[in-house]
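Have a look below at one chain only, the form predicted alone, in structure tokens format.
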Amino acid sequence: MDADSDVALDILITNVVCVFRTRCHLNLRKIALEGANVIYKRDVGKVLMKLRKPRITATIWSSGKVICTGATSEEEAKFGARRLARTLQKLGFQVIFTDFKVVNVLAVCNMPFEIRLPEFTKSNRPHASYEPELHPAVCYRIKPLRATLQIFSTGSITVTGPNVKAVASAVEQIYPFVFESRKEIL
């Protein structure tokens, strides 16, 4: 087995987070007594809405920015955000739904070996930091993807990034390196 066979890597996307605009004032008092699946923060100035298809949550402030989390691809934030904006027209705001953006993406990806993780942070020192009394993992950023990998020794690799083709070519760039250290099996 070498770094330069093709293996097949199953990228799990867990999470992707979404921003929008309104393009109106929002009055939260109304979205919260007469709006659905809602959780009035008024100490903080926001509204949570739930969607549960496609099962998002949506923070909403008064300036008529939105944020969504909990979509699982960037076609299901752009769905999840409709439907939020809708409802939200149904309640009686004017709203436009503008500047809509994927802004992070979350992933989980299983290497089918072990990594040894001292050996991984020293041959990849500038990019990569290892404080195990802190934390089990190895954190490793990609500055051009803006992407940031968690490498945990049992091969599981959680990758941050702004959207899903940098996450998906940032496990394709780490890969090489983590196979270099990878623990032998007896």
The other form holds:
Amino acid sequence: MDADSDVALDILITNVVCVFRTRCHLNLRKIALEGANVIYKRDVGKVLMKLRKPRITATIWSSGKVICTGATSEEEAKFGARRLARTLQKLGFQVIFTDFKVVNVLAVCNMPFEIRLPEFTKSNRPHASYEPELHPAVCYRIKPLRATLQIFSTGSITVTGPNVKAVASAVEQIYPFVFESRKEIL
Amino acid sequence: MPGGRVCAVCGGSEIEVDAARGDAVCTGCGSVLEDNIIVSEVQFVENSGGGSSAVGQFVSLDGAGKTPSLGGGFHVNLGKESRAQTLQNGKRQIHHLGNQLQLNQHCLDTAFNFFKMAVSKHLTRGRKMTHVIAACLYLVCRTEGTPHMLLDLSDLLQVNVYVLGKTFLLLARELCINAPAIDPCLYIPRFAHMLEFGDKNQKVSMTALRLLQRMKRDWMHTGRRPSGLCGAALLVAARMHDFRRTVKEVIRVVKVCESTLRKRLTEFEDTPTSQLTIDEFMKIDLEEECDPPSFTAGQRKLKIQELEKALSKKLEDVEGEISIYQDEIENELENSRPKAKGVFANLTKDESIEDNTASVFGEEEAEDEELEAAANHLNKDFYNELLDKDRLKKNEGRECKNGNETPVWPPALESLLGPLPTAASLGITESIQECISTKDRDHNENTGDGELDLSGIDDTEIDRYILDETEAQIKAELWMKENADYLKEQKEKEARIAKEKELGIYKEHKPKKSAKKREPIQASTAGEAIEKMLEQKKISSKINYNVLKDLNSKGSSTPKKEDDSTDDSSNTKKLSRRKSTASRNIANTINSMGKRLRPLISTQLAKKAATEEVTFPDSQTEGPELEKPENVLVESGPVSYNHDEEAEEEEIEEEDDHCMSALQLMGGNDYGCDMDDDDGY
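Form predicted together with its partner chain, following the form predicted alone:
Everything in the complex follows now, all chains and molecules, and the chain you saw is the first one.
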């Protein structure tokens, strides 16, 4: 309906999750002992390392798989992942930075109007599900994009998707539906 | 075949039907038209007490009835398939729960239908049956519009509401059933009844309903639990009609927290409707609608934030001005300060340091103004502190801007200020340098194969991430202390495993479902063992027992009715769930048959477990030596086995691995002798 208002909407990316492999076995004990900002969880077999510069928390397994969370953009995520790999290299492991992939992106968006949730749910039956007893938001899934949106009655929308593009297109897709069920401000 | 109408032979229509003999005979030509007519009359038997009762069985509407047991006397298994059992079990639970919720029969049947659909779509796999059943019931409640909440169900089951909710959502999605949204108005009659308003129940309910509708229009109900809204509406309605219902009573009925209720009341208070009197409310309905409370709260927050920003900006400006004044004052003071000598010589050194810091700041000033402002702010604070101290010391209320005090005061200031801001400023300097430092240093130290692109990575910072030895030691100690319990457990476990290994008992504990434990069958001959095993085993509906019986007696050559059945079990301990035709089958065939039994046995052996390989050849040697295997076998009677497809599939796979070796064993061993012992039964 209002295509131009997409430009006006600010989509704030709050979290980007990515994974990469180091293609070598990592000795968690050594990392735990010599790293300055690590938490060693021996019972589950992983090490949490937190970086300050891009604010990132990385979970490191001994198989060499690493998951990074907390970045605010895809580039930052990659940057942080590379830094992490560099740190591991310095600790003495033969690290090879491969299979970098962004797995999940979480973004927040604000609509300038409120939304009538029961009406919205009725008109978007299979995709939208609303259980006020359990959660105050409507959960809308877009299958082809593999994105999930949580729509609150205040007009704030939380989107999660596999990459930033999917998130953006999800917001674009949902806008007309949400616009239909908006609450007119008198 | 219309036996009752016209005779096929002579065409006569006089046909006599004799019920006693079950015949239909034509009286014209005497030809028997029908034999063994099936009669659908009720039969009666006489009881011991002299009374008579009808013969027959009750058959259930759904699911297979009990299979008649042949020969009787054997352990009758339920005989049903797993699916039927599941459905029956589910039905029972649904009825049990439904009765507690006072659902009518129609609802229960619908719930059972949902359950059947869920089972056919394999949604019960991996979920607790109780959860699925609760979800089915709640789905029915929603579609029918009964005033049951998910909370009620979770109360009954003592399960977390969100867990149930998850299952419910999944079920609704998979079954493509759209549950209509909850309307809080549905709950009003129920809660009103529980609050016991007596005669005025109707009136109070109506008032509460109107209140609720008002709330809906005022946007209080979106995203909120309907029960909370109901509670608030009922409370107000009760008070309006002079019922003294306290918050606690309402809470107990409605199941929300006290603070929630109060919050709803406050929100309602904010709406213009609350200003109306009772009578006015009944008559008038205000036109305007309000924003949802969370929205207004959000707006308020935004406003406050903006205000804060504006304020802080102003503050900064003011600070900037103040710092300017401060600098000017400082300059003035320095100029007017007499040169310090002797005791104060040291202090002048501090002064120079301070100058350095100032100069450092000067460098960065162009680049980073904020930091400077912050540092100045710090300075200002220190100045203020010192001012206070000096005032206390000197007991003079005058500002130190006066030149009179300057000779004594500046050195003190400097000495105090000297070290402090320097540390701070140095710290800040470092980070400033970091931020500003070029990010284009390329370190090409990475390993050749590693595709690690190091552009933009600052090695020095990364070096700081690595602890040196003493730090590492300290950290190791700390971690050990933290995780002492876990480490202890691990050690004990290892010790235990080591011990077991020594004793040779050590076994890899695989997370397998434990097989049913049976007592090991003590038997001297294979036949006895089979017999005992059969007693323990269960009957299946897939074996043609008659043919097996024939096998015993005649030793004929057509054993196979069960193609899939695995054979054999001399020792049934390992065999808990397999179909087994007896090895008596094999014994028989060995005794009586010719070479064509070989392939028979090999295929049968193919399905044998490895553990039996050892025992089997032994039993084989014994087999032909049995004097009367026949008798033994007759006594054991028909084979009973368990028909359990799923478990069997697993085991068949295992057995296939050993088929070759079993075959070899058989081929190499005594089978040859057996052939010679053919007695020709």
